[in-house]
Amino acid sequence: MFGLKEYRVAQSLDQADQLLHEHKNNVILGGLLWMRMGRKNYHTGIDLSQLGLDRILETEEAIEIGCMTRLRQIETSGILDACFGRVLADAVSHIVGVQFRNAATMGGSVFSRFSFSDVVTALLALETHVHLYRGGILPLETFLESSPQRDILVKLSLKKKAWKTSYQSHRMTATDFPVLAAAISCCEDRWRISLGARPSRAKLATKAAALLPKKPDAAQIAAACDQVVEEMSFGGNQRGTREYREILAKVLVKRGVEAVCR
């Protein structure tokens, strides 16, 4: 269990940012689900729950998801389903259980850059931007490649487009971390293929996606699957070997593309 010397409820983002930089051991609090598994002692824990950042809002051009939005809200959101299909709901539905998803936040899931993250894998397929208090607005793929900074993830914005989507994953058990995860999306003739839990951090397979026309045939899908393995690196851990993940990658991408084409 982690420890806190002080606990502060921020009344504004300005105050939260000021508190965060007052001491190198100050920390933003989310759902606390991963923090409580550690033994680190922090100086001040900063609570953002009073800032109205737990909402899913629709604007003319995007869907905005506040950093304190819970994974269960993502799973049950009619707004997200209407705009993006079930890709986000399917991505979070295997994460531990409903009680866990009622506590885990989107900000914590994304800002932590977990390599096993179903959430990040799905968001990468949806042209997502990260809004940082100090760092400004970045494409999610750029944020994932950048080194961690002391900043506050305020919200995520997902461009509203006519996406057709699919989320595929393979797990040893239903609520375990994925052995490999894939999110596939298509808007008109533009495809996005995201692979996560490789076991490294989720990444876009841009060359493979470029091989797919609007309505690919079996040969074109097979070529894209081969390209995924060519352009992306896979590794081994206790859940699977590199070779196993390469096989899974072809299977999951094929299933995802075929699901989008239906």
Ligand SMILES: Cc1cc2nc3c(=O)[nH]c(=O)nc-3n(C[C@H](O)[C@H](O)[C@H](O)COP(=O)(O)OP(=O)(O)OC[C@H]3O[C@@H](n4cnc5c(N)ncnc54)[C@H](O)[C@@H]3O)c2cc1C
Given for the second form:
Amino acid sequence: MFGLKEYRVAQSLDQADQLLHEHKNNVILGGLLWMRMGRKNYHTGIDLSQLGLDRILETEEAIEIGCMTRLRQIETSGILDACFGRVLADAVSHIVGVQFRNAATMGGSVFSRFSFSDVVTALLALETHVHLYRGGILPLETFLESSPQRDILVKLSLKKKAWKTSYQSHRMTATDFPVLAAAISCCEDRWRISLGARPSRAKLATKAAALLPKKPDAAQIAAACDQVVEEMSFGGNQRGTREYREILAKVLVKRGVEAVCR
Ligand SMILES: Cc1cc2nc3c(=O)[nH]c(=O)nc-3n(C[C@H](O)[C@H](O)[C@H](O)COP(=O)(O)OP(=O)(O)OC[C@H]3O[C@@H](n4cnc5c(N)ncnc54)[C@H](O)[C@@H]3O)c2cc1C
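Output the structure of the form predicted together with this ligand; the preceding block shows the form predicted alone.
Full assembly next; the chain just shown is listed first.
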């Protein structure tokens, strides 16, 4: 279990930022589910739970998800369902169990840049921007490629568009980490194909997506699946070999594109 010398409930984002930079060993607290797996001793833990950042809000152009929003809220949100279909709900539904998802936060899930992340894989398919207190607003792709900085992830914003979406993953058991995850979306004739747990961090297969017309036939889908394996790197770990993931990638992308076309 990790240790904290002090615990502070931030009264404003300004104060949270100030506390974070007061000591190099101060830390922002999310749902603590990942942190409690470690044994690190921190100086001050900064709790953001009183800042109203646990909400999903709809604006004219975007859906905003506060960093303290729990995965279970993502799973059950009518707003997200109406705008993006089941992609986000399906992405989180395999993560451990309902009690766990009632505590794990979107801030902790995205800021950690986990390579196995279902959450990040799904968000990448939806033109997501990350709002950092110091670092400003970045496309999720840029945030994932940047090196970790001490900052606060305040919220995420997802462009409201006429997305059709699908989430696919393969796991050895229902609630294990994914062996491979894929999120597919299409708006008008523009596709996005996101692959995560390769086992490296989620990434977009842009060339494969560009091969797909609005209503692809079987040959066009097969060509896009081949291109996914061509343009992306896959690796091996205890859950599967590189070769196995390459086969899975074609299967999951085909299923995802077909589901979107239905
Ligand atoms: C056993 C287990 C199984 C899991 N399985 C899966 C899975 O299958 N798929 C999947 O996608 N995920 C999985 N996860 C990850 C999980 O969904 C969460 O992403 C993870 O627990 C982090 O969320 P948290 O709220 O608990 O963050 P915490 O543990 O509280 O924090 C994690 C890190 O993020 C930082 N942080 C938290 N919030 C912020 C913020 N707003 N700004 C800046 N930094 C912040 C913390 O300082 C810390 O460094 C699993 C986790 C565990 C422990």
